[in-house]
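Take a look at this single chain, the form predicted alone, given in structure tokens.
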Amino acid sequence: MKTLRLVLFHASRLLLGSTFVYAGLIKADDPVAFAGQVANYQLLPYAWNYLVAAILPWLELICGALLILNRWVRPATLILGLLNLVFMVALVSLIVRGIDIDCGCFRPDAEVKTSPLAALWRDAGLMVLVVLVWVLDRRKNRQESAHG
């Protein structure tokens, strides 16, 4: 059973980390276009869209890389979990307000857009990974300290 938990922890950690590294790289590649996507949510003052577009991709990239490298797993998971929760609230806001835009998370110039509802389901899956990494890392640390 310990082996299954360990495999599940590392698989979840690597999948979550690589997902956010990929998302961060795409957004960091064109921050002006990403700022436009942030503005489409109609949640922030105009100038803040650029601030979010300048900071968010690098935060995703750094936290994702930390997960891949198996370093500072709990802080990186906490930050990505909070970001993901904010994304989910923003997506629910879009759905409630009837705004149908591409979420801007992965393929900003894709011909096939991701609806807010589809993005919400995807983010729910990412939240499952966040919870798995958080819980399994805690158990892994407890077991290591008990044997150390």
Contents of the next structure:
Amino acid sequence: MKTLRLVLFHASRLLLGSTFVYAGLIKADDPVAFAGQVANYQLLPYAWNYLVAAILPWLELICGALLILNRWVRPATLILGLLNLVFMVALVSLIVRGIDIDCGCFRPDAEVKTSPLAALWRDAGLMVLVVLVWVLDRRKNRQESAHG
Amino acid sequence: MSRYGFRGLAAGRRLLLEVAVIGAAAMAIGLTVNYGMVMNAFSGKTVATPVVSPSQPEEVRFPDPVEMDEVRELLVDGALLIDARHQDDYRKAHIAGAVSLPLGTITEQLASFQAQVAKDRTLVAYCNGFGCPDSFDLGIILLKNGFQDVLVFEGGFPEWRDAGLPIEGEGQ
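Next up, the form predicted together with the partner chain, please; the one we just looked at was the form predicted alone.
So here's everything in the complex, that chain up top.
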């Protein structure tokens, strides 16, 4: 049972980390296009879209890399969980306002559009990984401190 | 407070500190790498990098960006919207009232455009939204060729369409 939990923890950590490293790399490569995707949500003033596009990809990249490296797992997971929550709220706001745009979650110039609803389901899946990493990491730490 | 209470408090503080360090690192890297883009955006200058050929002189004039609400006001005041996208895209759907002037055919169409449009008329170029450089490049060419007031609507066709504003074309 303990081994299964450990495997599940590392698998979730690596999957979550690599997903956000991939997403961060693509967005950091073309921040202007990503700013366009952020602007399409029609939530922020003009210049703030660029500020978000400048910082967000690096936050995803750093947190994803920390998860892959198995360092600072809890703060990285907490940040990714909060980011994912913000993404989900933004996607729900798109659905409520009837705005059908590409979510801009990964490739800013994606030829195949990901609808807000499809992106919401994907983010829900990522949230499951966030919860798994968070809970299993705490259990692992407790066991380690109990044995130590 | 119990021993476990102190431990929990210390762990919480450490977690917050680590979150702050990661956030600060992301801000530092992101703002350093994208300093020019962010500064241009906050100072109201154009952000997209226009494709300017090396043979062009140093003193190239760049079109200023305008937001959707300003575009609507400018249209009321008589501005002309210019669709810089490919002719096929324009045929399918474009902002109502816009004329087609694709960047790819500007060399052939410039003379007739100059003949039909007053040099002092406000022109607002657009293409496929943020990250699409065609409207900027077209704006530079129009400014270089005597048009005095050329602006770029960066949100372009996608922002206009998604806002539910009037569009027209074969696909509508």
